[in-house]
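Just the one chain here, the form predicted on its own, laid out as structure tokens.
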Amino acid sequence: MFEFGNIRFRSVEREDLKLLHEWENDSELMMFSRSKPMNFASMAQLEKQYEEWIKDEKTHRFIVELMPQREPIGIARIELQEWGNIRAADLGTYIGNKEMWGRGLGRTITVALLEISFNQLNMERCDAWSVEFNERAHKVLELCGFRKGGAIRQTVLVNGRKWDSFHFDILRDEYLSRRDDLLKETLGPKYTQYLEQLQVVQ
């Protein structure tokens, strides 16, 4: 488990599939997280996916919980990749509990993913993708230091219109140069406590 401010990451367990089934069958949620509002998943499909996740050593999948009540609010993913001989991570997340939208949790989750990727997994770069109409996600990524690298045109059809997919990335040095400010902004009063926890094993 990984605690970061008011959230905690833990592994996805089989008993989480019921909740994932609810989230993955919400058309509004799927429109913004998958860019496919009609991407519904049966429990049987999720169970099959879960068995594949267990065998997948290149992807870390987490349930994101709100502390201290440990309420599941979303999921997050770090997929390990390589660009030539450069260690990279593709990041993804969504907040499944829509009552939590607009509270700044997306930024906290994203910074937590960057902390894991750069400070624990020793990645050299992180990438993220977002559909053209998801301006809220673009803002979160840019606030966390990602740069928009480009677009792949007309990759998604939603509500009768074709949309582009935007690519964002951030390099290790770029993150480290603004890490302290990001940690202070997202952790607030828990900033010092978090750094003290990291010092324990140094």
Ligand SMILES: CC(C)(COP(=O)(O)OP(=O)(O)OC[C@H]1O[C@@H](n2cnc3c(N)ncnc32)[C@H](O)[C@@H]1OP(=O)(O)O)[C@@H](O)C(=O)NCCC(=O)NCCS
The other form holds:
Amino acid sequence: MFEFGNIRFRSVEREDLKLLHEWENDSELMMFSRSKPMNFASMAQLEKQYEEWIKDEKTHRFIVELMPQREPIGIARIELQEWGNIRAADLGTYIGNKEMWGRGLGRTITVALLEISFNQLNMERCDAWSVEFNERAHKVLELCGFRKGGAIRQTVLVNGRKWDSFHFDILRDEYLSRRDDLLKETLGPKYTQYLEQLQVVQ
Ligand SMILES: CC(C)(COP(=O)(O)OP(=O)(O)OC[C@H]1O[C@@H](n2cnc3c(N)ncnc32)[C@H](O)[C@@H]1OP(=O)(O)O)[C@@H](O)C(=O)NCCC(=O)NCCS
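Would you mind giving the form predicted together with the named molecule, to go alongside the form predicted on its own above?
Starting with the chain above, the whole complex follows.
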């Protein structure tokens, strides 16, 4: 478990597949998260995918819960990658409960992913990809210190139009120089408590 402000990351359990089935078949959500509004995922396909996830040691997948009620609101992912000999993580998230969009949770989830990646997994850099029209996601990434590196042009077709895939990244030093401000902004009154938890073994 990783508790961070008003959210908590926990592992994905078989019982969560019902919820994932709902989210993965939501065309608006899939349009923004995967650039695939026509994503149809049957329960059997999700079960098969889950079996692969269990074996996959390169990707950490989490259910994001809203605390203290422990309500599952979305998923988050850290995929370990290597750029030559540099440790890197590709980050991703979606909030499946759309009523929760625009309340600052995406920002909290993204900072939590950066905390785990840099402060626990010892990454040198984090990457994220987002489709051209997903301005909300771009805003969140930039608020968390990511920079837009470039665009891979016309990689997806959604609603009859071709769109670019935008690449964002953040280096370890860039995160560390902003870390304290980001933690204060996202954790609010829980900032001190979070740092105290980390000091237990420092
Ligand atoms: C992207 C996502 C994770 C962001 O989480 P969120 O909780 O909705 O976002 P937040 O409330 O933390 O922040 C949204 C920011 O974008 C801004 N914003 C909202 N809509 C926007 C738009 N259309 N254009 C530009 N900025 C926008 C908000 O004003 C806010 O900025 P502020 O804090 O300065 O006011 C969430 O909306 C989501 O799951 N969307 C669908 C799936 C998805 O896009 N996943 C990411 C794939 S890369």
